[in-house]
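First, one chain by itself in structure tokens, the form predicted on its own.
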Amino acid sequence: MTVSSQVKGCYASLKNADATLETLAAKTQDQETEKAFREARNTVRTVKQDLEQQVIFLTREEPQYKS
């Protein structure tokens, strides 16, 4: 497996997690477990945007890398 396709993947559980996070705190009742999911979906929106950024880079700078 490539590093661009394990990086590739890992955005993908990223991606996954986020969609998770935001039904969970959709179909909560309790407002500080809402509160909880928000927060961690905030934390996994920022890393996957730095992921996405280097899937970026991977592909543009690194063409053996290109899939």
Given for the second form:
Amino acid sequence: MTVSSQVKGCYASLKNADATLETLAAKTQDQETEKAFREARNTVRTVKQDLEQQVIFLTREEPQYKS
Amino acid sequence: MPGWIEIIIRSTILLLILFLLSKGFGKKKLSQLTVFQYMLMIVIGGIIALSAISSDIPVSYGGLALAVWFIIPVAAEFIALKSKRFRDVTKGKGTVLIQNGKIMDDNLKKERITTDDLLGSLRSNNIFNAADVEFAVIEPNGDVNVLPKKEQQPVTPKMLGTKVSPSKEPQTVIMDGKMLLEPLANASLNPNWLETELEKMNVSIENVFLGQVDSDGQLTVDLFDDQLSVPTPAEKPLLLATLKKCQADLEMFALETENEEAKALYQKNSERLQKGIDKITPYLN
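Having seen the form predicted on its own, can you show the form predicted in complex with the partner chain?
Complete assembly follows, chain above in first position.
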């Protein structure tokens, strides 16, 4: 596995976590819990955005592995 | 009128009266009664038994006695409800048996409790050493309640300073294979959602003995067929595992890369994610 594909994998996992947090926040009946899930989702999203930049950068660096 | 018919009539009427009277005394259990209330019940029972079988006493006399024995105590209960002082006289006050870890022997004598009795009631509160008790009181109905010393109290999340997620009452949405619509609506869910969840678990609703939804919308079911195993909800543990894996990955990227800029970025995000995980963990357990 190249670095690029590893970072991509991590990015995908974060996407998954983001979506799960969103469903959990929507499902819960408790406001405090909902708030906690929303906050966690914001954190995950900022990390995801940073990582997205990195994915683009790495794809440029290793064009032979571009998928 | 032959005697036996009279007894049948009297008994039936008194049975109904007894039933109504028992409603009038409220929902207290027998063990919560004071000695006086207990004796009162016996007297009322005696009056009813007597007037049921002795045909030489007019029914009206029995009814009158019952009324007196019922109305005065009930009236007293109503007054006790309003007045603290009256309550202290009629119901009695609790007596402190142990205070600041010291056994109050005078109070023990006053309540005629032997040391063995005291130790016995401490034991029924799961305390075997009198030195572990900070405060103990005997209630008017004879129950002994104990406050253990702080270091002997069971650990609570508050003592540990950990945060736990708030939980609300679960709703029972399936009972004996039937969907219950009202609890489902209370959890702001609909039958479609329930069908989808059951489909995900690969079970049919007829086979579900009991199904409950917790406040986070997780469905847990128990099946009629105990041979089958149902998947336990895995969404939250999986999420936590995913987040932890991502955090570990980021840390690894930070170590592996030689590009300083990328290193800083991975480091920063790994820390950020770690903080997020710490915050959300109580809600995912």
